[in-house]
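Have a look below at one chain only, the form predicted alone, in structure tokens format.
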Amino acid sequence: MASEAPIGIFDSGIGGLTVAHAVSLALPNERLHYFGDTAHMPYGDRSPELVKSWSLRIAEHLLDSGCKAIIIACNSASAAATSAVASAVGPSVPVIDVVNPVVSAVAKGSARRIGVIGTRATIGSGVYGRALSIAMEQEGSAGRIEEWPTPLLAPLIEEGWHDHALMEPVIQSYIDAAGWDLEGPDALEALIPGCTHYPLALSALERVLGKGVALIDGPSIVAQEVKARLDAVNLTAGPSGQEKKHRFAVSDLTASFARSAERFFGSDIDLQHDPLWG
């Protein structure tokens, strides 16, 4: 696989630009095949049979444009298909999920309680309590970890409502529905935000939870465990003295979800149909 291939990298809908953002700013140089699978989202109220299938499917679509690495942009996704993604595309194409960079990072720090949010399927999973849990000993500690669902969240932020005056009581009544202290002795020190579409509330999610709590950055963790990764193997692409063109796709194209994914990433960007599913 040659240095110059692009990078690909996939979601249910459009949150995964969060991390194709954060990506393409750790690696200038890298091109990016992004697939939005508009047409299933979401995968968080998805079984986690179907989400591996698509999963599968649209990785093998990915390869298949000549994509030299994977990205799972979802947690639902990461969760339940990271393994078969890997084992499907072989040891030469590097599988980077958003859920075990995290979990790393989070475990080499500092905050030992620790609060999860995210889709049902995400959080149904369990994925961060045990992963954070086994890390947190190997580095010598333990922690409190919880987790809790919090199912409004994306759709809100997908339809643009992040800094909307209704996003911040959906949140703290999360936060009270998972009796998480904000203040004292057992106040939570850190949050993980479990949803690629959550970074865009984070201005919301401050607000409700006050400066004690520490907001985990994913997608920045995610964009450095990928810079790693391909340099690990030689596959981080050099400068070209040529513009990089990006290609964005999603299974169902709607003006809506154009118009959303200017937000998600950050610049304006040419979202394409791609006729994945028929």
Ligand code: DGL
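All values derive from a computational prediction rather than experimental measurement. Rigid core here is just the name for the largest C-alpha set that superposes within 1.5 Å across the two forms. Positions refer to the first chain, counted from 1. Compared with the form predicted in complex with the named molecule:
- F264: CA moves 2 Å or more between the two forms after rigid-core fitting.
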The other form holds:
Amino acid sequence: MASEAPIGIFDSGIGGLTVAHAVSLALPNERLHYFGDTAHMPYGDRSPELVKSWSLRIAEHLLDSGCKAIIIACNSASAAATSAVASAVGPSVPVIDVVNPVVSAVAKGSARRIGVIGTRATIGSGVYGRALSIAMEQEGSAGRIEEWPTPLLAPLIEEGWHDHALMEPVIQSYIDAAGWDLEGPDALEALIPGCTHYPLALSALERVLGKGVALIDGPSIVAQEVKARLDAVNLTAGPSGQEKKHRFAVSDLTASFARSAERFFGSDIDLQHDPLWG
Ligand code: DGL
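Having gone through the form predicted alone, I am curious about the other one (the form predicted in complex with the named molecule); can you provide its structure?
Let's see the whole complex now, leading with the same chain.
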């Protein structure tokens, strides 16, 4: 597989753009082929079997279009399909999910009272609690990890309401329902936004959490993992002297996708409709 080949990356919609953007900053010579499965969004309310079958089909599609690596830029799909996608594409194609790199980074950090928010699918899978407990044990420590589903956030963000006045009360209601203290001796030390849509609502999250709770920056952590994994197998693209043109495709054309892609990558984006599902 040539290092000049693009990196395939997918999510249910616009959330994975937060990861794509971080990857484009960490690896400026790389070309990205992004696929947003807008026809099936939200993944977070679907069964693991369905999300796994869609993820396998999308990975196959990205490989057919010549991608050298696959980033599963969706927590719900990472929880349901990482091992299935990795076995389907085989050992020569790096598959990077968005859960494991964050778990390793957080376990190596000092926070031990950790909250995780995400879709029903991600939180229901228990993937963060399980993986964090194991990773912390390997670091010789233990933590208190509490996971809470926040299913309204991704649809609000997909709607373009990341800065809407409704965001803060909705986030606050979920924090209250989870019973998390944000101040005082029992306060959370860190919060993992366990959905790739959530960094789009960073300001609202920061305003609700205040200064005492560290917000984990998943997209940057994942981008560093992508760099390390490509470097390890000599697949990192070098400078080509030509402008890098990313490709963005969706299974259903939506205004919110175009708006968000332009927000991250400028107005000159190449947005296509890939009717994967007929
Ligand atoms: N961005 C996806 C994630 O990280 C989920 C949004 C959805 O429910 O489709 O889980």
